[in-house]
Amino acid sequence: MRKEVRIDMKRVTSILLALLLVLPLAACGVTESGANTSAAEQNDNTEITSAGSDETTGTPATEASSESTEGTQRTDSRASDTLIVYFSESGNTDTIANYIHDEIGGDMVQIIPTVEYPHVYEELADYAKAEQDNDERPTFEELGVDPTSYQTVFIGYPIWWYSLPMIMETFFDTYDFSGVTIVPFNTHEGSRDGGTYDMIRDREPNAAVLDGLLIRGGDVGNDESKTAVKEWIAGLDLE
């Protein structure tokens, strides 16, 4: 005797129901990955000019761009006795240091005003054009470091009023580099090194120093920067 099997068909409706509410609410919980990601940073650029000059200026953000690894050593015989210096108030000038740092490895400190820079870019403009008309020489906090003990030193700055930020005239007034080999790097929105380099063999005439690195500040943090700092220290005279 063939046992009769009954289906409900009521509950088989409701259950086909049941399948079709889940299935789009599934799909519709997948999200994209980083939608609420911040905006754009500021610019970002580095030289001090004249209003109305062909260069392009901005206002400074704060000074955060990447990580300080001072007192970071590598292991190498070269990066033991190599100290990169710089001045940043925007940042870009902090980036490239940071990308020589990561091609060579050495010590890493930063110059750091006694009194802080205005952070609006038309008060800067004006406080360090002061600076530079009445040749002062503005102080800066203790490095922790003796820089002339090492044997090679990048410095780096950016470019102001088509020069050296004052800040830098006192750094080389403090400390002679004599028998030192100096590595220049700077940043700029049009002025190059604007001559720096060789202010810097006027003004540390016993120290050997290299050919220098500049990047237009709008090109920091591109790989095209990167990739210039690469080249550039690979084809550096160093020991």
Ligand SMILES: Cc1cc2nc3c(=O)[nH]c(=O)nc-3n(C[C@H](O)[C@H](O)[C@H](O)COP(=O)(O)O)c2cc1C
Second form
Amino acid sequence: MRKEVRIDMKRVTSILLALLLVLPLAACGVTESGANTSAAEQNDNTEITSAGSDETTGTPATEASSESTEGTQRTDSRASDTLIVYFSESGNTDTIANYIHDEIGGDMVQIIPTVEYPHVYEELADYAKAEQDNDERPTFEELGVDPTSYQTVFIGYPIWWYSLPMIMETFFDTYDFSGVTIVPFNTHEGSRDGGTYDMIRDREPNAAVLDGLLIRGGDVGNDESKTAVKEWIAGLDLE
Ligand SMILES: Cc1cc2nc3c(=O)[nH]c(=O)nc-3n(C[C@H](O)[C@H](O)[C@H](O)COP(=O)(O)O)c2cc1C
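Form predicted alone done; form predicted in complex with this ligand now:
The complete assembly is shown below, putting the previous chain first.
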């Protein structure tokens, strides 16, 4: 009887010892399981993001990537294979970018000028004309992503003075899109793409530049513009 009790005590002791060995490991950062947890979390993020981009659900992908990564994914690694990057001063190109995102998901980032543009149209028109005449390269805020690390990059902008806004010239000066698939899109009030798709092809000879989408600013927001985005994306030769 006593012996049995001692044997039980031994078992209890060894269980306690085992616990004593394991618990501190658990407490000190749980090297393995902690790493696993964080990897699992990262995988979760990746899955959500890529699911967003594959399933044409739109918003979840960006929300997931911005909420769950707190910016790290935007600087060090890509959250998906698709990026939508655009400049928009009065919101038309922004709306189209969002339609694209609704269709295809992926990451999306806006090109924000370091120095704000004038908000009065006439002033903006003069300002933008001077930028173009002087061949300026207005700077923009850090994007928080490396656009060249994505497989496919949708690039959007309005037409200014029959051409690319000069801030887009800065953008194309900054990045070398060799090996990347570029999909341009723009809004305008009559100049269509202003020859800018060919300009992009010239500037990025080692990128595949697919057929762009141009939408008149005045049509942005109507059902036709949404349908145009849908049909255009469906017809693109995306991998
Ligand atoms: C400074 C400036 C210059 C513009 N120049 C042209 C132009 O040459 N041709 C054209 O079709 N539209 C021109 N537009 C109209 C814009 O391309 C159009 O309103 C566009 O949808 C604006 O896009 P956003 O709202 O994304 O900024 C110009 C607009 C501005 C502000």
